[in-house]
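Consider the single chain below, provided in C-alpha cells and representing the form predicted alone.
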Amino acid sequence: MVRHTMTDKKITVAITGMNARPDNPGPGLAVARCLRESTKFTGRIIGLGYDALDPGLYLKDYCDSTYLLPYPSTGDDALISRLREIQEFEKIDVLIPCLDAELPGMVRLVPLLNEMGIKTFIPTAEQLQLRNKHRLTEIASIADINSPETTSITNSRFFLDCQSKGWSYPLVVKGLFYDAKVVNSPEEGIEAFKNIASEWGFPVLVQRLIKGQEYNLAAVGDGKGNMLGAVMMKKMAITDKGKAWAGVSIFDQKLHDASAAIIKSLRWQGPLEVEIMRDQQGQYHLIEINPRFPAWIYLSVGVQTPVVHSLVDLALGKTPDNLANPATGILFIRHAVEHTIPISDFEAIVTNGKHCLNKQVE
C-alpha cells in the first residue's frame, strides 16, 4: 500500500457511504481504498457514514478521519448544516457521494457545496431522472439493446393475479434505490413487497427476470459524452441479493459500445454502473443504470485504471490523464473480516459523530 505523510497534502476527498455489509456492501469503502492506494494521491481521505456501526469509519488505512452524516430522509437542512460543521474542521476539497439515495439532495446542494469550497461531478438532476429503473425502456432504445419489462406497483394484490396479466414466474422485485429480490409464488411476491417498501418506500419495482450471464461496467461520463474507464466484468459468484462476491475482468465490445451510447446521449456527469444481461441466445438486456461507483470498483486498481482518480481530477475542474485499456482477465473476490477497536472508538462516533483515525498518516 502506498501511504504519504501529511507535509505531501494536496487536497482532501470526502466520501459516504462507509457500510459494508457482506450481501450488500456500500461503495464508499472500495473507493477510498483505490484513492489510497493511488499513486497519483497524495491527499486526505474522510469518511461518511449514516450508522455507528458502518465498518469503514473504524479503518484508518483508508481513512484519516470519519464522521457521522444525518440519513437522507431528515431532509436537506440538516445535511448541509452537518456538512458545514464538518467542514470547519476538515476543509474538505471534493465530496464523492456513493449511494443512491442520497444522491437526489446531494445534487440539489450543489450549490452551497460550491459556496462552501466542497467541489463535486456527479450527474444533474435531469440525468437521474433519465436513468430511473421505470425508464430502462427508453435508455436500452439509445443502447440499441433490449431491456426486461418492468413496472411499477404501490400494492401487494399484484402478486396474486398477475399471471393473469401475462407475468409469469420467477419475478425480479426491486426497490427505487437499492435492493433486488427473486420471487417464485405470490406469497415469495408478498413478502419480498412489504421488505423492500419498508426500507425503500414505494414505488416497488416489478421486473421480468432475464436469465443468462450478468457482465457489468463502471465508468465515468465527462460532461462532455466521453466514457473514462470503462472498467468491465463478467460476475462469477453472487451473494443472495445479486451483489457480486467474486468476478473477472473482461472486454466486451457490445457492453463497451452500449455504455457509450448512454453516457453520449445523456451527456452523462460523474460515475456509473451499466448492468447488462446476456441471455441464453445471446442477447443483450439492459437491467439498470446507477449513478455512482459500484462497490467492485476495487477491481480498477486490480486491472491498473485510476477512474476513481480522474473523477477527483473532473471535480477540480483538471483534465484527467488517458487512461490505459484496462487488463482483462483479472479476478476479485471479496471476503469478509473481522475489524477489533476499542470500544472508545464506537462511543466518539455514537457521542460526537466523528473520529480522527490518523493524527498523521505514515
Given for the second form:
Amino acid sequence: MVRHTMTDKKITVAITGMNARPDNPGPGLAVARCLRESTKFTGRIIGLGYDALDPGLYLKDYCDSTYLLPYPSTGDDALISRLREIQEFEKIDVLIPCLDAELPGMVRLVPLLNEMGIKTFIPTAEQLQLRNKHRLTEIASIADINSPETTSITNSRFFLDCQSKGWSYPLVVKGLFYDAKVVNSPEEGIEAFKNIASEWGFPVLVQRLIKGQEYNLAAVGDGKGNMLGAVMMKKMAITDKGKAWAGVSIFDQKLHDASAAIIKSLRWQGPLEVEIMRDQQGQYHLIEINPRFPAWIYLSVGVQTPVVHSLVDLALGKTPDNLANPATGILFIRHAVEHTIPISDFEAIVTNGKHCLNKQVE
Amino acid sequence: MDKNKTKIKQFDGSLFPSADVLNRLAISENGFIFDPASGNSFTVNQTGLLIIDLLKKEPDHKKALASIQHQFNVSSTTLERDVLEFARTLREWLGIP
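Okay, that is the form predicted alone; can I get the form predicted in complex with the partner chain now?
The next block holds the full complex; its first chain is the one shown before.
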C-alpha cells in the first residue's frame, strides 16, 4: 500500500480550545504545538477561541491566524455562520475541536462542514452519548475494570441527606461536560453544585471518591476498532483543579488493554483520553472518557508518538504512518509564561474577532 | 567463620517483586530507579542495588540471600529482617498490593 502523508501538500488545520489558562488549560494550544513541531507538517494552523483573552490567539509560534467563535450556547446556526466567514479567508482543510462542550454541536455540523470542504475526524453522536459520564459503568464493564458509582442530580438538597442514603463524604461533584470538585461536607457540596451548574448546566453528577494513583491515556480511534498512539502518563503534580502540572510517560498494560477494548467495542472515531484511578489494592477504576485530546498531549511529542499528526491524516482520508511504541520515563512539567503583545493585537481580536499573526499570508 | 553467620533456614521469596517486575525497572548507577509501569521513581543505596541485582540474576531467593550474607558481616536473623523490610518497601514503591 502506498502511504500518503500530510507532506503531500500544504494543508490548513484549524484548532479550537486556545484557552491555555495556566491552572486549567484547554488542549488547543498543545495540539497546535504538536503539529507545529512535527517534521512532516508544513501547513498553516488557525487558532479558534471563544474569549479575547484566550492566550493561544496571540502566539505566532503556533498559530498563523486566529479567530473568535461564538460560544456553543449560542447555537449551531451562529457557529456555522462564523465558520463560513472564516472559511472564505482561510480555506481550512481539517478542523480539530478540542473542547467537550463544543463536541455535540460540531458532530451535528459535520455534514455542513463537509460541504464547506472542512474535514473532521470526531466521534459520532451515538459514540458521544455512550461515553457520557453517567454511563461509565457500562463502558467500564466493556473494559473489564471497575467504575465509581455515579448519580445525576438536579437539586442541591441531595447533599443535605446523602449520607443517610449511603453517599458518605468525601464525594466528587462533576459537570456534565467539564470540571470536578472534591467536597467534604454538605456546605461544600452545595457550593460546588451551584458553581458547576451555573457554568455547565444540569444535571450535575456526583461520584464516589476513589483514592489512589491516577493514570491517563491519550490515543486516536480509527473508527474501525483500532487504537493508534496510546500515550500513557502518571500525574506527578496537579493544580487546585486536579489538572496535571507534571507527569511522566509510562506503559501500563491493563490501562492499554482496557482502552483498546473500549475503542474496539465503540469503534471509536477520533481522539480520546481515558482516565483511570488505580487504588491501593491494585484495582483499576474508570473515572472518565474525554472525547478529545487532553491538554497534556504535547507529551506525545516527547515520547515520539505523533498521534495528532495521525488524526489529521485520518481526517484527510489517508492511512497514517505506523506509530512506534511511546517511550517511557519522559517527564513533562508545565510552567506559566507571560507574553507581551501590542494593544493593536488585542484590538484586532476584540473588534474584528480576527488576528493575523503570520503577516506573509495576510 | 563468624558465629553470627548461621544458615538461612526459611525465607518467603514471594514477598519480593517478581523477576519480571525487577527486570522492567530502569536503574541508574547512582541507585535512582524508575518503574515504567507505575511511573514511580525512588532511590536505593548501594546495598539495595546489590540486593535487586542479585534477585534479578538468582531466581532462588534463598541462594541470593546466602550470597548477600557472604558479602556482609551479618547474622541470618538480621539479614532476613532487613531484606524483608526492603522487600516490603519495594512492593510499596512499585505499587504492588
